[in-house]
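In structure tokens, the next block holds one chain alone, the form predicted on its own.
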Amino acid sequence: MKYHIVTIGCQMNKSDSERLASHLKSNNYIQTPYRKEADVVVINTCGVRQSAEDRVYGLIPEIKKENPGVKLVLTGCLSERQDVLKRLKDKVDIWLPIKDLPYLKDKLKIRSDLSKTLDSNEYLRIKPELTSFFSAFIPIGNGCDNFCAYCVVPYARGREVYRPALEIIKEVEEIVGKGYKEINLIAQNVNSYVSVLPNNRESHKYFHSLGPKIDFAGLLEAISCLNGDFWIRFATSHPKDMSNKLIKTIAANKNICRHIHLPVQSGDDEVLEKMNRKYSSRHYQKLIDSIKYYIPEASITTDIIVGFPGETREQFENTVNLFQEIGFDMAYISQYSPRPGTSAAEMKDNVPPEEKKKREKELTEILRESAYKNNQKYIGRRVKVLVEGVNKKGEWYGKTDTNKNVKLNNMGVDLQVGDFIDVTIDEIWDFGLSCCPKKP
């Protein structure tokens, strides 16, 4: 029996797909890169944006047309949405909330709705079938308690549940022992992580100095103590839970990457309140000031929603001002689209599409200027780069610990994917660096 997995969406979905692959492989399924050859196709869905949801609706008839006998499994964010179930009930064979992954084997044998569900941690204990040999996603938890007005995640994944610290550390230790160079700790909100520590403090040397619990800063520091030459990244952080303790922990440990992704969503306090974000623009600015003070070399990236229901031009200007004051290295700017089941879906979506597009374009232009300005400090600097691959033009590329893309042209040395190399930056553009500029 052969399987194929289609993954749409975030890093957490990619990690979930690795556990899906491992589960299928352990039950004697063989992976195929071709959908038309598969006996089972799993679509790991995302419902954060309408475009991601629409992609699923387009994919299903394509798959059924090219492979009429396929068994279609739908998991991820859309798997528990009743409106999606109603729309696709005759087109999908198995509905699989991701926490029910251990039951997939049974569901493939007989189509039935299982009333029993597992704790969200159970499926995270499945050993993943990693798709990279140098970079790994390590989920530290699942779910979200924040209930931002626009977001489906708490409804799709449930409330926050976090893995025991020792379990995470052991998984990282095993992966680093295999030579992995980049560890990505992921959760819907990493910096609200908390775990009760085992009574046996001998299980990890770092636990000796801690109380009965460990937070995310403690988890980061414990992992940074492991032997090996590797980087630690993490995503995503919520500003209301970001602390100076965490910022100082990053500053004190050189193998924790100097890249902080901190979604602000809006620069206007009234809009932030309507979004249920639980912080003010001033609080966010103070966090950025603290990051720049303790980690001056850090790159700072964010998420923004333009055209949230009721957002006036004046309120949008506050976001513009925030953009100009902070000078982000990168921002993922989205035009608001209502998501079924969220509180914002009950609000009047009264910002015209053309205005949303205009606001996105305006922020993008500011972003290009700030990103280019930030990159200027790299010219002539010696930086460490993790080699990631070769693009379609035959150019090697990699990434710095500040998450800057680097073209590795005319190096004069043999490069290997997954290696760390030191290079001197000679050329920059708005969203990237180069260690050897092309001659005219």
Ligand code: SAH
The other form holds:
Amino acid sequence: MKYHIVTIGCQMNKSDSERLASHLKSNNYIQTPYRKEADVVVINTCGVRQSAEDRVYGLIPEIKKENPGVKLVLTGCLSERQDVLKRLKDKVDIWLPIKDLPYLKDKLKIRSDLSKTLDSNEYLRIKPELTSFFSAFIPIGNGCDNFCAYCVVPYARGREVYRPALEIIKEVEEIVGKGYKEINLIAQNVNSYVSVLPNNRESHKYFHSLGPKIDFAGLLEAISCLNGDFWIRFATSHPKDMSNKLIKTIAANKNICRHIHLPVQSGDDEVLEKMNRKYSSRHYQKLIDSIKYYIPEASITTDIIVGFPGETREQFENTVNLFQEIGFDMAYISQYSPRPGTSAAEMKDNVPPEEKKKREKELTEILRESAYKNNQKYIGRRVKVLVEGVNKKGEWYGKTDTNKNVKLNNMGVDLQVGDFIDVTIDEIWDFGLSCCPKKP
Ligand code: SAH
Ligand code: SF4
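Output the form predicted together with S-adenosyl-L-homocysteine (SAH) next; the form predicted on its own has already been displayed.
Starting with the chain above, the whole complex follows.
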């Protein structure tokens, strides 16, 4: 039997798909890159924005048309929504809330060693079938307790749960031992991570002088001390919980990537309050100042929502000002769309679509300028790059620890995906860098 998984959405969804794949593989299913020849197609859905939801509605008839006999499984964020279930009931064969993974075996008539009452930690402990051989996503937790007014994640993924530090460290140690070069620690809010260590000495060998309670900075520090040549990335950080201790930990450990993704969502205090973000633009600005002071080489990226209910032109201007002051390297700018069940869905979505579009465009222009300006410091600089692959035009590419894309032109040496190489940057764009071979 053959399976194919379509993953839409965030890194956590990608990681969920890897656990789903390992479950299917251990039941003798073989992965196929072609939807057409699969016996089972799983759509791992995202419900964060209306556009992601609409993609699923388009995809289902497309898959059914090209492969009429296929068993279609729907999982991910949308599998928690009753209104979506009602709409898709007759179009999908298996409805699979991610926490019900063990039931897949009954539905597909396959064997499983998983218990039927899988709690979040047991679920995260399922060994994933890693997609890449050099970069791994490691969930350190799941769910979210923050209930930002616009966001569906706490409803889709449930309450915040974190994995024990020792379990995470041992998993990272094993993966790094296999030669992985990039470890991505993921959770909805990594900054509220906490783990209590068991009271025995052996277990403390990873933690050196740290106390019995491990926060995210402690976890990062312990992982960064593991043997091996590898980078550590993490996402997502919440400004209300990010500490100076964390910033100093990143500064002190060179294998923690110099890239901080810190979603601000808005630069206006009233909008931030209505969004239930629990910080002010001043607090955000101070965090950025601290990052720039302790890690001057860091790139800083963010998420923004334009057109939140009631956002006036003046309030939007505060976001514009924040964008100009900070000078982000990248930003994911979303036009607000109401999500069923969230508190913002009760508010009037009164910013017209064309105004949302205009605001998005305005911020994108500022972003292009700031990103280009930030990239100028790379010209002539020697940087370490992780080689990631070859694009459709046959050009090699990779990434710096600051998360900048690098085109690797005419290197004159055999490149290997998953290798670290040192290159000199000789050309820049707004969202990329390029290098020539080392000059004689
Ligand atoms: N846990 C992360 C990201 C959650 S969702 C965080 O706390 O930032 C990813 C991004 O989608 C959010 O940062 C936000 O910018 C965007 N988003 C979430 N809900 C949205 C909505 N209803 N409309 C538009 N964008 C939304
Ligand atoms: Fe959503 Fe807010 Fe939780 Fe992020 S912190 S997942 S935006 S509720």
